[in-house]
Amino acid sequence: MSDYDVVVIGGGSTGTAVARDCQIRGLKTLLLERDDIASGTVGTCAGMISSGLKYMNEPEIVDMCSSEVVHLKRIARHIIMKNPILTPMLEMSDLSSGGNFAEEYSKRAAEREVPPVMFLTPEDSLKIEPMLNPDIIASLYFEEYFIDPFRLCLLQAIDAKRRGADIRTYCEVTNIIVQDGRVTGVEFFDRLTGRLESVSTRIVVNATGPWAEKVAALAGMPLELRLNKGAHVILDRRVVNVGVIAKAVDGRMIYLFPHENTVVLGTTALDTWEDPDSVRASHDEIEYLLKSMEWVVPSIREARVVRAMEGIRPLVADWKIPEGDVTRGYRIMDHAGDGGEGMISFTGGKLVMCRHMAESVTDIICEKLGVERECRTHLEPLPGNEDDVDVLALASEYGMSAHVVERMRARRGTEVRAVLELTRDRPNWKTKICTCEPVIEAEIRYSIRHEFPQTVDDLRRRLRIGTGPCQGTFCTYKAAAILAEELGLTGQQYLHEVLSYLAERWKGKRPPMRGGQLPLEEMAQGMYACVANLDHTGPPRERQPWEEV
């Protein structure tokens, strides 16, 4: 008798979706994640659950993406928002390609509850977004949906956990046991306890994105990926209030999307052989994006670049073609033919496909295990999506700013009331710990108690702490103090949390460091190194690859 029916390796969008689907279908499931939920590639995307029309040469992918948007809206509408998008045109040649896009997009607009594509005059375009280049000759207007990728992954994991799955973060798989041509178990190192553990299982699902080759190798299984890196630049303000898609210097399409209190500019696409754990955005990638967007949003360099992030796409291994021609679909690799019955790996895929990928692999798992249960992940709501939330009524009832309550609602839906209830006995917990976002003390404590974060960086993924214009300068020490109190950390462990989170923020701040960001960083260094003296009195800590001595 195995400990588990399924062990899922990887806590990103696909891994958490697989764990949820397997558990809903009655399979005893364990999810193992080396770091935190959504700490890998999915955390470096812009969050667009695209209709797939960038891939018009693969109509089956367009249809899949369009349908998946509908499903995600049904199960996770509280963490989804719809963004208007403009594609400004500066040359007559842009109009022909725009016409093809408009026709295909409009075919599927009704099912996604968005209007068909509209061609706008320069005057109408500038009324919608005054920051556009006044020399544009026209623009395309359409709408796309965006989701909070961190909350999606977390809610899928929490839903699986509430249904009986075991979710283990900070557990690194060190060996996949194969006996007589069949996977029988997994060995892993618990980084929190320092213990080596092992479990038996009938199925192992490798959903580790760009790390999939390494994980497959633990079982002696062959797997090949075409790794492709992409950079995003985060600006300190809403440079635009609608999305803007434009041609880059090389003719590729890039975008500038409003994102919470900032904007996200992306993305590059470069084949890479770098280590996914230490990849960083380069100066050239940052300038490529800024120069390209500057043609249609001339004021973009007036904003402060607060961060750059780099992620790696685990593309299907199609070679000797341009990266833009590689399918953005996915493949499921059943390793039975390689002598690894029960081992299944993913290659390729996108955020919007995660539920579909999970359904497909769980169908295969059920067939292997003789289980006859239909998928219900497109019907069952994720936690917090059970009902509408009256933000104004809650703000009035609890004496809170409507802005604070709305930001909380956008993260957790109907669970907002449970957070606000904590402030009845502790009104001081209404205090804003992160003023950029904003995040109050009660929500931090609620997250620690119910969403299994282990570090301040985990809290960032759950609550957006430290992701605004100050990049953690003013909230790190406060959030770390709350975490230390809730988890019973020592003084040295508290200081370790502060230093570790500042180092994590440095990873994204260092590559674009320039202009107005320099004095802010000097202030942060002054607070933590000069006043707090942490550069000399802090606890011993292993430096990360991106930290400069």
Contents of the next structure:
Amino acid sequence: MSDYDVVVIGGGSTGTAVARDCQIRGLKTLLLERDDIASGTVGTCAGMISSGLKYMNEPEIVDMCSSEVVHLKRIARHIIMKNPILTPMLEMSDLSSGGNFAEEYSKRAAEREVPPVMFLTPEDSLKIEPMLNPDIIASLYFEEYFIDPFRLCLLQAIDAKRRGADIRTYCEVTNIIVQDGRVTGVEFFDRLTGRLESVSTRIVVNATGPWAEKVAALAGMPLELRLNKGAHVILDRRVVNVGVIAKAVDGRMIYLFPHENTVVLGTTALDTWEDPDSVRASHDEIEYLLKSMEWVVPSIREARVVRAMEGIRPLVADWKIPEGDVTRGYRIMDHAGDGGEGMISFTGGKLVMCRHMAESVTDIICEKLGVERECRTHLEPLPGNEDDVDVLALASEYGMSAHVVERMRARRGTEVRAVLELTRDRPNWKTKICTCEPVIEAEIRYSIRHEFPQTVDDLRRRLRIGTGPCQGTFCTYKAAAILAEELGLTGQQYLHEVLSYLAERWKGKRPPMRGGQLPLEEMAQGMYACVANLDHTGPPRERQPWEEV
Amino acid sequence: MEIAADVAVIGGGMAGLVAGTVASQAGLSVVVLSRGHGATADCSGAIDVIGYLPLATTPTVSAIEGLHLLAALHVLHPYSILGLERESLVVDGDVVVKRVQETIEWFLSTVAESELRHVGSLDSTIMACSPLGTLKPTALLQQTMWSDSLMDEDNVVMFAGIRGYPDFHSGMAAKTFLEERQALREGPRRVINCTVDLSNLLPVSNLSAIELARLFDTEEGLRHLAESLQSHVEGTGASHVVLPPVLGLEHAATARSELESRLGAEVIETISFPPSIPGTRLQAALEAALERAGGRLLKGHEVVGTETSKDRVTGIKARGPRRSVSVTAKSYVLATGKFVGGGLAGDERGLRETVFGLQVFDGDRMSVTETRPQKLTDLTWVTERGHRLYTCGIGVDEHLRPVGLDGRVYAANLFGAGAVLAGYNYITEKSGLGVAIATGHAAAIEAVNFATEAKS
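Having looked at the form predicted on its own, could you now put up the form predicted together with its partner chain?
To see the whole picture, the full complex is given below, headed by that same chain.
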């Protein structure tokens, strides 16, 4: 008898979706994540659950994307928002390519509850988004859905956990045991306790994105990926209030999406052989994006560039074609033929497909294990999506600003009430700790108690603290103190948390730093290095991979 | 509007206000132009002189020792420039120490006239307690931030927070403070914490430093604080109470003694993060000093244009909230600060000085006008070495006159002071306000001499 039916390695969008599907179908499931939920590739995406229009030449993928959007809207509407998107055109030649796209998009628009593509005059375009370059000759209008990618992963993990799965973050797999051509177990290092552990299992799912080659190699299995890196630039304000898609300097399409209180500008696509743990956005990528978007949104450089993030796409290994021609579909590699029965790896895929990928792999697992259960992940709501939330009523009931409650609702749906309930006994927990977002103390406490964060960076993924215009300058020490109190950390561990989180923010702040970011950065250094003297009295910190030259 | 003055000072932080006050006290007509509230208003309340030498891991024993070592090792440090012999390029450490000492004494007596008193001296480095419970070396502290006996072994030190005020977590501050003491085998063995409730007088959540400071400026607010602390002090036998730095804007020193006598324990404030009440006190004291000396302060006036002819600055134009101002003066002091102050700016092309477009150097006098900011920083956010970016600024000669790449003076009547100067990293050295005072004072003397010669 094995400890588990399935061990899923990787806590990104795919891994958490697989764990959820397996557990719903009654398989005893363990998810192992080396860092935190959503700390890899998915944490660097723009959050668009794309209708797939970028892949018009792969119609079956467009169909899949479109129906996945419908499913996600059903199970996770509380963390989904719809953004109008304009594709302004500056030249006549742009118009012709728009026609095909409009047709493909419009075919599937009704099921997603969006209007068909519209062609707009410059006047109508500028009415919708006055920040566009007035010299445009027309624009396409359509709508896409966006999801909070961190919450999606976390909610999938929490849902699996509530249904009995074991979710272990900060557990790095060190060995996958294969005996007689069959996977039998997994050994892993628990980074929190410092202990090596070992479990037996019948199935291992390798959902580790760009690390999939490395993890497959632990079982001695061959796997090939085409790694491709992409950068996003984050600006401090909503330069535009609708999404804008435009042609980049090299003719690729790039986008500018309003995202929470910021805008996200992306993305680049460069084949890479870098270590996924050490990638940082490069100067060239940042300038490429700014220069490209400047043509259609001329005011873009007036905003403050707060950070740039870099992520790695684990593409299917199709070689000798441009990155843009590589399939956006996914492949499931059953390693049975390689002498690793029970070991399954993913390559390729997109955020919007994560549930579908999980369904496919769980079907295979069920067949292998002789289990007959239908997939239900497209039907069962994720936590918080059980009902509507009356934000105004809650705000007045608990004496909170509607803004604070609405921001919280967009993370938690129905769970908002449980958070606000904490403020009955502790009204001081209504205090905003992160004022940029804003996030109140009660939600931080709630998250620490129910969502297993270990670090301030984990809290960022759960609550968006430190992601706004000040990038954690004013909230890091406050949030870290609450975390330290709740987890019973020592003073040195507390200071370590403060420094680690600010170092993590620095990874993104440093590459684009310029303009209005310089005073803010000096302020942050002044506080933590000068006033608190952490440059001399701070606890020792291990350099992270991306801090190495 | 047109203004004529003997000395025009650009920048209303520590360096600018010191310069303006010194020049006014010398009997000259002075106008100080200030873009915003001055970065000094965001300062911690500690007056750092030299807490660490560059690359050093242990604090200076005294600022005097630090200044001597700087003079010997770092010729281009702004302090060293105060003792620089032009011909020999040797720095006379005694001259540096004497000049810094005199200016610090001048500063202390000047702000004391504005009812802001400090403790400490250049004779020994003292340790200030930060809001995180860590200590940092400094030279002077606002009187309310210091107790001679804080580190006695038998003390019971109690960190006291305020419910609903998120900027100070008394529990974690107490922990870091105690752990550091234990690791160094020094100081009090009992460190505790409490949180007081002021919900009778203020909202129970989202309290700000300024609300608290205003409350403690009132008798009722202070009494309430004392009463709330009383039971904690009595219950624990606390000998010292460490509070966040919010003991009033107007009369913190009186508030503190009042608390001490009611509680029977010593009371100190920590130094401050921004938004800073101690910084606001200091800024107000400096502005009052300028006013007493007869100087004129134009707040909200950003310099947007300059005029030069031959080797002189002949005028500057400033934009105020509702008007433009042209200022002509005999000499000019540039005290615009670094990035927070607005004296330096940078983009993907490189760094620039914002008012005159002066040459910008790093600490080793290499040009950084074509170096993008990222390249002036380390991959690790906090290190003892610090980021090169914060050593950048304008280069000056021994008269504090800005110079170009060729070493030539930009204008005979322009003098630089404070954080706009290159050659030191106030963040790692803990030297910010000390440099601002010393160079602000020295630049004023240069400006006064020039203006007086021009008069006669």
